[in-house]
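Next comes just one chain, in structure tokens: the form predicted on its own.
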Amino acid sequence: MAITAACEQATRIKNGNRDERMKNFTNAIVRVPSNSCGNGLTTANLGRPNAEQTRTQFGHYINILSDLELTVIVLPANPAFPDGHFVEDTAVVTPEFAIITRPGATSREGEVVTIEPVLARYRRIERIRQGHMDGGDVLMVGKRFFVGLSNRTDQAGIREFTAIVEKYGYRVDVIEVMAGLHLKSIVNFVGRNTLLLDADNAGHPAFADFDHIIVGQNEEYAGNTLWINDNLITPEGYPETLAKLKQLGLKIITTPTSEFKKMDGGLTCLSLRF
């Protein structure tokens, strides 16, 4: 389905027949990839993404979110920010508030300008003002945050973040990111009190309260699997990880991600869910 058609489908979703008590997420903000998407930041060495194919894969992603009965808020492409479709890095959204981040890459700092007014319709706004933080380094599970100390999220940003969320009764555990761009490149919540993570992080004491599914070294990209309301969206082409995820007994949807992978991006990066 074309992106325009997918957007129209998303706006037609009716909320009245849903049991909201069973839904953690009812909305998602996404941004259409621009023609400049190949000029973004990357360490992947997989070549430049094809803009048309990137938008095709993005259209599949929108369709999935719509099929899961999320209302999808689609923002237009912004050629000034080639990484702009990775909207997750611009904010952290909780049931009570949203934190506008200050991305760690200077070239991405301006992306937050168009995200804040959209989120302000739904949540009280807080802000990271001095330090740096990418939303991809923040994993929320209930009233607990795991925050990655990475090349994009620094100690100052984590201190600001912690001061904000503790006011609302949240706990913060800091995880040093030794491999991968962001924390959620290597650790994700997949429902049923289970984390999908790499072997290097399986022994971290902060994760001791959870069951673990270990991603094999040759399929680490599949560690960026997205949990939405007891459904899993996972990259296609990673059979070992898929087999392990099936043991959870959840609905699993696979989708192509080759163009996002070229830019160090994954499924969680492409939306802000709330």
Second form
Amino acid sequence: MAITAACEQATRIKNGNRDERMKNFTNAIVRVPSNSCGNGLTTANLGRPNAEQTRTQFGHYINILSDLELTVIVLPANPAFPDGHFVEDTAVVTPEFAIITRPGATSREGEVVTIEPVLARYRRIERIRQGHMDGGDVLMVGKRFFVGLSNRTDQAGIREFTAIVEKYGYRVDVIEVMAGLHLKSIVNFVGRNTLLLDADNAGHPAFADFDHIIVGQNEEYAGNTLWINDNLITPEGYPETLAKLKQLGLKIITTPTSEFKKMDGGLTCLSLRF
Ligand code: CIR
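What would the structure be for the form predicted in complex with ligand CIR, given that what you showed me was the form predicted on its own?
Whole complex next, starting from this chain.
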């Protein structure tokens, strides 16, 4: 799908070819990258992203989500928030409720304002009010949450989060993020009771109930692979990780991510899935 001016209005894309296969998600919220996207936060040292190319890669991404039978809700670009297309950090969405986060970077705090009314159409809303939390630090697997204690997500945010989700019968394990921006920068669920993660995290007792696929040191960015309706979306250009993922027997889609990587972003960051 071309990213045109039409995307400056909230747009829904419906895939007409639905079937009855297992689905963990039916919807995704995304936001069109703004021309200001190069002014966002980054530690990557890979140069400034090109806004047009960022939108081209974003276009591939939403086409993939649509092909995977998600209804994609496309929010308009907002130049006031250069990181605003990394919508994952603004909320945590479960089958029963959505938690509006309080992002740990000051420049991103206001991003939640326009996300909440969209999610409120689908889920009961809860909020992080005191501490800080980025959705990129929250990995949900069934009724379990793994939450990264990171530069963006603090103890106070995790305490509030835990109090909310325990009401709904969820369990929380806290994982200290030693490298990278967020927990999901390097630890992700990829179906078949399997986590894709780096060797350091693989030894964490909280992950002992899962099989592991280890991401090699030179391919850590590929740890940010997205599991949707029993398909995997993984960044192109990481052949070792791709070969390991193939052993799961799932359909795998690769897609270019160079412009997102320049801003410490990846595939999970670009959507809220529910
Ligand atoms: C930031 O530093 O906040 C953005 N440039 C990147 C956010 C990536 N989000 C994510 O991994 N969930």
